[in-house]
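This document opens with one chain alone, in structure tokens, the form predicted alone.
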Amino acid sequence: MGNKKLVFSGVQPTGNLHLGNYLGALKNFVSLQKEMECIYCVVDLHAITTFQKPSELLENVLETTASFLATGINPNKSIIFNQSSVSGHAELAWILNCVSRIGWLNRMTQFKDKAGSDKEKASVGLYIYPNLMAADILLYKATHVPVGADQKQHLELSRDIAQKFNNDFNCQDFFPLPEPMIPRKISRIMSLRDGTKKMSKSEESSYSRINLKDTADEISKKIKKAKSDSDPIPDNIKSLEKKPEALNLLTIYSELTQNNLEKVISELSGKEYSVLKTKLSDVLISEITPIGKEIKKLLDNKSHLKNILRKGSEKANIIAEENLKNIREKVGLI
């Protein structure tokens, strides 16, 4: 696998991947593998920056792998593996810990969000995980990284670390500076209960999200109960901006039908939200339930999933070890 154009992306195995993950990441991963060489990683080392029950973590790694496959990521075209199975991630992360600067990490806004009000009780791993993210990318000399807008800051850090390594060890262009791939057309998918919050698997109410494993009945119930608005659908986006839950439902419908949001609003303006909800349920059931069925089918054969991860880690390790050999030489390690 060359280093001309190479995509790397990782997904945390925290269970219950949902519609936001599908529209914001997985669907894009499938498209990218048709155009570029891709490495897709289940980042289990990132997951343990906050405590995980070991049995649940193992199940979530397999479920995330099943979700990759069920949405169309092809292990014959892309490398699929779990992060902890390639020790080079941890080794390079330590080297990059010694290149990265504390001031850079202090500027990372996600640590403040995730650590909450008592950051003294957060794990050291949570604080330095952006350096591990940099190691994930640079270990393979990835040139492109699909990210959401909320991860752009971490990718900028990866670029800073790559540049500093190249300068410190007098090896210009050794690490490429990875380019962010932020899909222009993908909007943020928000909670079905609160349109000001991103759809999240950590939100307590399951009615806040459409999970990839939801049945047709569950999808229908969740969309019926989703917050919208008592007024008819307006004819412009500006009016909808004051009604975030209503705008979110229209945005999801627009993304799934691959129609421009303005066109969707124009077609549905003046109608009640019940009309939109019926249409949205039908589209969701058509697109999501086959994925859910495939995930459940794949989870019935865990040895198959483990085999895919094993083969993927073997392929990833070949690239990682070759690059690490050169990295050790640059740094002066034997």
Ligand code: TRP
Given for the second form:
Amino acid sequence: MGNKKLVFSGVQPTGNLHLGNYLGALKNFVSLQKEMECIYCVVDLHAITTFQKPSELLENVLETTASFLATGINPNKSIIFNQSSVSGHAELAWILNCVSRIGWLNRMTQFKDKAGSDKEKASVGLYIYPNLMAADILLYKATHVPVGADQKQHLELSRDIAQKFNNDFNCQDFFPLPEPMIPRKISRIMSLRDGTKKMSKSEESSYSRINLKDTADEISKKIKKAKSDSDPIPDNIKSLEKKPEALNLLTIYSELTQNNLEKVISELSGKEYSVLKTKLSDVLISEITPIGKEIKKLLDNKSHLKNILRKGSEKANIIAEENLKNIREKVGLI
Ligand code: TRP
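So the form predicted alone is up there; where is the form predicted in complex with tryptophan (TRP)?
Full assembly next; the chain just shown is listed first.
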């Protein structure tokens, strides 16, 4: 095994990506491509672990692809493709289903959350979702995986699966153990209405999130309406512990201006939140609206987007097939 670094990450196809997706994942993907080889995958096979309307799934794959491009992922540098068009993902997932253990999957907290109270009715796919995720990563022998903190447990499972494969088939170092790259600051972007909940496309009120496709007008309205605090901005983070909405606005501002939170707080301390809100609207509008416009423009030309995915899939498939040949051989498949 060489020590070549390779980044792999997957994003579920959803329409309307929001600021949380941008700051938590996409922006980081863009900067990683300057340092390493990167493969970014729209994980449509993961999406169907819960029912998706076929026409919506197709739209969402294209919109996620458009969001990749609009934020600055360069398809000539990085590989951008959709999971289902490289059949090796499904094939390796099957092999890994036979390596992974039921006891390991039973510990996955995301399954417990997603399956809800009636686990008997969850799809089998949802249960083995983490094995498919391991296959995504190991198919390319990726070494680094940028993910949100909520995927840490799945990534640890991928490492366990890689290790067990290497042991079972007597090939130490065959699969590198993938390293998680979890954003250092636990700066999760929270809902603008309830600072204890993650910003999410499933929250009912659209005032809870900034979408990448929002207009300048929508952004400033949403920030004006966002929950903050009636006291002025304090001079330390500790005083914000019980004020998650206020902390969230400051966090978003610090992320967008690339200043650390302490610095932002010390500069704004004593001021009303309306001052922060004006500044925040301005930086959001200047960073987000050009991305939104580009997404809309790209979505006007679907065949261009499909072409990018097709070319990406061809490149991904070459690496996948080469690795699969060796994997099949290790397992003893003809
Ligand atoms: N499960 C990830 C999520 O929901 C998406 C994903 C699928 C992924 N396969 C992956 C992330 C491989 C990193 C690597 O966010």
